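To begin, one chain is listed below as structure tokens, in the form predicted on its own.
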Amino acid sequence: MKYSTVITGFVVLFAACTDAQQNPMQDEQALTVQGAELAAQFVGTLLPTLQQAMQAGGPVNGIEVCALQAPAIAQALSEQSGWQVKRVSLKPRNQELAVADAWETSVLQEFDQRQQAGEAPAQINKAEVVAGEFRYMQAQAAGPLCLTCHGTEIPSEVSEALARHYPDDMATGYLAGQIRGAISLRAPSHQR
């Protein structure tokens, strides 16, 4: 009778450690799905915002929007999933919102090299967990309406705008579809 309890009870044990092993892993993957979501959140409402500007005024009209409208919106989305969102970029254009940190800038770098192999942008992403914490990013590539403000030929009254917007402005010089930065989420810490 001893013996059968003892039994019983490794093997409630043992499916317990085994189940708490699963569950990290089963965790991750619902994380992940979640961060994909708030990314491609994230460019569907900005993009939209971004070309009935630029269709309303032009694009020195659009980067009024990117310079006012994109934050806002990474915030509203912070605010109602209780996730981090925000955009990175290894040259980034907004020097307080943008700049990457050490484990987003090797993301980047590692976009970059998968993007040149071949892989398309859209399919870029990485999520992973970092001392303890739950990240992802989603690469965002350079489109023909992005070129218009950070392409290589740049119009001289887009290029007072970037100016007068972002004075520390480092993110131009791309070709169509180049990584030009990624969406970066951090999940929750109830999550995590």
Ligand code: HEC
Contents of the next structure:
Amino acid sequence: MKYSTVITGFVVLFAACTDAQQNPMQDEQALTVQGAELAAQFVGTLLPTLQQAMQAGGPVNGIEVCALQAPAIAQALSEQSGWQVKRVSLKPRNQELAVADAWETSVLQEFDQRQQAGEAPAQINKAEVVAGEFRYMQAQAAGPLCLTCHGTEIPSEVSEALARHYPDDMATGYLAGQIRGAISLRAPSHQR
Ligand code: HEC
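Now that you have shown the form predicted on its own, what about the form predicted together with the ligand?
Now the full complex is given, and it begins with the chain already shown.
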């Protein structure tokens, strides 16, 4: 009787331990899928908004709309999902919202290297548990549309509008295909 209780105890304990070892991996995979979906949702909401604004009123209108809508979409997605949703860059335009922290900076540097090594930007992402917190980043490349406001030859009315809204803008001078920045996500705290 006594022995079997002890053995059962060990079996239960062993099962609990192996479970605890497997679950974080499964959690990480599930969170990676959720992160990728959320990043796609961000782009899928912002890009049509930007395109419509530019069609309706040109790039200056695009800037006005982007200045309001990009942070609003990030905030709405954060509230809906419980994740923290933002955009970051090594050369930020929005100096309040888009400055990268230490982990984001090293990941953005890695993204630049991967893009230079020939990896397709859509595939360039990173999932990692950092100090017990699940974080995910998806690279955003500068396509032809983006260069009107992020490229090397910015029309003068665009630079004037940018200077008005973003006096410390660093986000110009990009070539097509380069990594402009990334969507950066943190999982809700109960899933960390
Ligand atoms: C009409 C001008 C315009 C176009 C075109 C444009 N952007 Fe931007 N971009 C902006 C503005 C304005 C901001 C700052 C928005 C804010 O305050 O959050 C910005 C910010 C960003 C940021 C956030 C980081 C930062 O520097 O603040 C990323 C990433 C970004 N743009 C990527 C792109 C990509 C990729 C494209 C092409 C698909 C693109 N942009 C096209 C005007 C533009």
